[in-house]
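Take a look at this single chain, the form predicted on its own, given in structure tokens.
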Amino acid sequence: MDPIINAVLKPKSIAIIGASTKPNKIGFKVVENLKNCGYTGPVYPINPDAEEILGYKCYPNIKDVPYVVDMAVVTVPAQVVPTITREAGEKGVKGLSIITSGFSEVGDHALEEEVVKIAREYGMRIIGPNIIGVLSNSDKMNASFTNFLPLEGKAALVSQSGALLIAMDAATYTRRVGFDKMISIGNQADLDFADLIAYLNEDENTTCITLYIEGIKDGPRFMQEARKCTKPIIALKAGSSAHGAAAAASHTGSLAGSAKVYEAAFEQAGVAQALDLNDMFDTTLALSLQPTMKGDNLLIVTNGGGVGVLATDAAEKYGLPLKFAPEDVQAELRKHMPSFGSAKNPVDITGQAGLEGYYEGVKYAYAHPWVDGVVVLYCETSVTNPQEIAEAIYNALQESGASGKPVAVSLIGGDRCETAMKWLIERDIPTYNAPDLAVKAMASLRKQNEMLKTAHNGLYKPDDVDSEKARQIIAGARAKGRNALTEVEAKHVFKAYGLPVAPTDLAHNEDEAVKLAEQIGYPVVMKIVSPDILHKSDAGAVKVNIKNEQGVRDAWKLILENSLAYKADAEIDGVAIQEMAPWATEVIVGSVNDATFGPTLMFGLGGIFVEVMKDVTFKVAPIDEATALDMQSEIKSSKILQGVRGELPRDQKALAKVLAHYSYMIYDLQDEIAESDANPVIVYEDGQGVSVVDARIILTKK
């Protein structure tokens, strides 16, 4: 654990620079909160015009404090902060929590950079600026201007929004979701999400890390730290619309939106993405209290058929469909219910069930090796007491002799159920007021287990790569002042990274075109090669299924005529002669350099699926072949690849290899490739391979 960051988040002594005697000032509120929450370390208010504040001796300057200061909370005006930072550095303060606003969030990046530069001169770390502060139950520390510490719990919350953190702090009590720490991160001028993930992963009081994110500074490092983290991470990403995506020269660039790339990055890094605030709280409750679900066998125990059906629907919706329990499980469970109950799954012990039914049923089910997780549902009835049912569920779990499996409970009823829910949560059992929420919690625990299997995979690198050759081709294009490769050049780059490119060569005159066509073998495709004509079909500069010499000569003349009509001053390099690959299923593979996460791979079916339906998926590069197989299943039209309506399955393994190699190419050449497309890529029947028949590479600006 970084000792400097530890001194900022778990300080043994705190100074408040800008402490005030006026109760309506933030500088007063921070001092008051530290006193009221029972912080046991020394508190040093810095105020040149006061003798004391709330019983704490004041000092005119941080350098006048005759003791060690771990962390200083800064509440002075923004323009004074650089001076304060240097004084704190000279004093030997380890870190600053800068509450002050008026930096990059209002456009003053220079002032913020100056503060960070000064802090680094002295080895200090900064939280903020533009924050509400840091809160920690385990340290009895409320170094903020929110009114109270959150409900005690095992999660840690890092929020980019200060105002929202204040609201979430209060909501912990009504939502019954506990946090040990709440950290306002603000502008992330120094410490960012990645730093805090690394820190909290080693914090003994944290079992789950929850993030409210508006933007990430360094996407690759965020993913790196998230992958290394052994604790569940939940992220609520705000600003998820694709509005503002820049117009791009490739299909991929126009289809990539920030929401899709963030979603892919979270999934690959093992981060559970919350849909909204409610989902964030519900998921945090489950992941902070329970182990992950290591198999698919969810068993539901209920006293009501209606809630059982709702739970069954939810299980299907959230990707955890129910299976009938094995006969030995059913036989045992029937002993604890009326004859008209059902032991299949959901296990309906009926409304007549009392303590014995819940206790025996849950105890047996939880311990059975077939069961990977249990959801217990209870509808309040006149013949049962919710508190007694809650105690029966808890005792059954404790006395089952089993452990390491998740459980979630839903109690549906009135005030008595609310009280019983609180009692269960206090004993680390996530409990919800609706059956679908309990099932969704289990689905999140199952998904977390599956994400963690792939999140820690090492960097994928194929063997058959000639990076030097690819860079030479790109350097040649740049030497000519071009910002895009020709199709032939792009295909040579693809080939250098082991991609199965359809045989293609460049003809500079009509006779050479005939010669190349005969070498490749008829039929062939002919396309204009021009840095000024990227979308060749629009120019009428592509001719297919050319079967003989005369066809080549006719196509040559027409392609040049159409190209010059399309753009009279176009620079013409020649005409590409390409093998006419047999047609099959078309897919598109492409890339963009995302501003946050870097090289990002896109995949989807071609034709109408990409042009109209935009049925595509994304992954941050590089990915391995196993992830590439999963990627194919993420598009809505994935069944076409699997074989439908009499069609044989496509060669998905060969396609996975293409996706993995392509992803490494864009990762390895991220300083050179801004956008790219392989469109279309033809995928043949299983075992017959893949052919890349068109290629486009847009270069980065240098």
Ligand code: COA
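Only the largest set of C-alpha atoms that superpose within 1.5 Å between the two forms is called the rigid core. Since we're looking at a predicted model, the values are computed, not measured. Numbering follows the first chain given and starts at 1. First, how it differs from the form predicted in complex with ligand COA.
- Superposed on the core, the two forms differ at R553: its CA moves 2 Å or more between these two forms.
- Relative to the superposed core, E468 undergoes a Cα shift smaller than 2 Å between these two forms.
- Once the rigid core is overlaid between these two forms, N278 does not reach a Cα shift of 2 Å, moving by less than that.
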Second form
Amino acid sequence: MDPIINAVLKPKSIAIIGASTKPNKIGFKVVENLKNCGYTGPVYPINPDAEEILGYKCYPNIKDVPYVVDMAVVTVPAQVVPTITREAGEKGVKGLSIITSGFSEVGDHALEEEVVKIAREYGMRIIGPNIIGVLSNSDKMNASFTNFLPLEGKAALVSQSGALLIAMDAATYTRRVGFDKMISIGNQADLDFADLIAYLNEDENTTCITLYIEGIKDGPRFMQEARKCTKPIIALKAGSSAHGAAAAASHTGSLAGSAKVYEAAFEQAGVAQALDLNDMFDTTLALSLQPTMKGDNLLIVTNGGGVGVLATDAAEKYGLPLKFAPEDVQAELRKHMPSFGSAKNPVDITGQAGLEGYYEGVKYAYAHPWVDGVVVLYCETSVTNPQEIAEAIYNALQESGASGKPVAVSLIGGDRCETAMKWLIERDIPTYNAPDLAVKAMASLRKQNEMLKTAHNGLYKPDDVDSEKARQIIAGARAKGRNALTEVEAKHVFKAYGLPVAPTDLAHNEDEAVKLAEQIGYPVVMKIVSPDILHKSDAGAVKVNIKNEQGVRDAWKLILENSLAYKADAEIDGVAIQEMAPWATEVIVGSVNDATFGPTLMFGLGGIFVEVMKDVTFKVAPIDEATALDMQSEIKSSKILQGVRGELPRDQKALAKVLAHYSYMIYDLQDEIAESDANPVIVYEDGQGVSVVDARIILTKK
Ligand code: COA
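Switching from the form predicted on its own: structure of the form predicted in complex with ligand COA?
Full assembly next; the chain just shown is listed first.
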């Protein structure tokens, strides 16, 4: 654990620079909150005019404090912050929590950079600026201007929005989701999400990390730390709509990368994405209290058929469809229910079920090796008391002799259920007031288990690549003043990264074209190669299915004629002669450089699927072949690759290899490639491979 960051987040002593004697000021509130919430370390208010605040002795300047100061909370106006940062540095303060607004979020990047630069000179770390402060139950520390510590619990919240943090702090009590820490990080001038993930991963009081994100500054570093993290991470990403992204930009100065790329990056790094604030609380409750679900066998125990059906629907919706329990499980469960109950799955112990039914049913089910996780549902009835049912469920789990499997409960009813829910949550059992929420919680525990498995894999790197050769081709194009490669050059770069490009060579004259066509074998395709004609078909500069020498000679003349008609002064390198790949399923592979996450792979089926239906999926590069197979099943039209209407499946393995190699190419050449695509790539029947027919690479500006 980084000792400086630890000193800032778990300080043994705190100064408040800009502490005030006036009760309505933020500089007063922070002192008051530290005192009222029970912080036990020394507190040093700094104010040029005051003698004491709330019984703490005041000092006119941080340098006058005769003791060690771990962290200083800053509540002076923005223009004064550089001066006090230097003074804090000279004093040897380890870090600052800068509450003050008025930096990059209002466009003053220079002021923010100046403060960070000064802090770096003294080895100080900064939280903020533009924050509420830092709260920690385990340290009884409320170094913020929100009035109270959150409901005690095991999660940690890191929020880019201060106001949302204040609201969530209060909501922890009504939602009954406990947090040990709440950290407001505002503009992330220095410490950012990645630093805090690394820190909280080692924090003994944190079991799960919840993030409210408007923008990530360094996407690859965020992914790297999230991948290393062994605790669940939940992210609520705001600003997915264009208007929302603009609002986020003016709120914390965040630049929004594409929402789809964020989604992909979270998934690849094992981060669970919350859909909204409610989902963020519900998922945090489950992931902070329960172990992940290791297998797919979910068993539901219910006293109500209706909620059982709702839960069954939810299980399918959230990707954890129910299976019938094995016969031995059913036989045992039948002993604890009336004859009209059902022991299949959901296990309906009926509305007549009392304490014994719940106790015996849950105890047996939880301990059975077939069961990977249990959801217990209860509808309030006149013959049962919700509190007693809650106790029966809890005792059953405790006395089952099993552990390490997740459980979630839903108590559906009135006030008595509310009280019983609270009782269960206090005993670390996530409990919800609707059946679908309990099932959704379980599905997130299952998904977390799977995501953590792949997230920890190292970065993919294929063996058979020749980066040097690719870089030479690119350097050659740059030397000629070009920022786009010709198709032939792009194909040679693809080839250097092990991609199966359809054999293509450049002919400089008609005779050479005939020679190359004969070498490649008829039929061939001929296309103009000119840096000035990127849309070759529009220019009438592509001819396909050329079957013999005469065809080559005719096509040569026509292509040159059309090209010059399209652009009279076009610079022409020659004509590409290419093997005519037989037709099969067309897909598109492409890349963009995302503003946040860098080189990102795009994949979809060709033609209308991509153009009209926008049926494409993204992954941050590089990806391995297993992830590339997942990518193929993510598109809506994936069934076409799996084989429809009597067609054989396409060669998805070969396509996975292409996607993985392509992703490594754009990752390895990220300083050179701004944008690229292989369009189309023809995918043949299983075992017959893949052929990259066209290639385009646009270079980065240098
Ligand atoms: N050293 C120590 N104390 C100093 C100082 C210095 N160099 N310069 C000023 N102070 C004292 C002032 O005397 C004042 O104390 P007083 O009230 O006893 O006179 C105190 O620091 C605060 O300074 P003041 O000029 O009165 O500022 P303010 O309290 O009106 O506002 C901020 C200061 C930081 C609260 C304000 O600039 C701000 O940024 N507000 C927004 C904060 C926010 O919302 N953040 C979260 C966003 S989500």
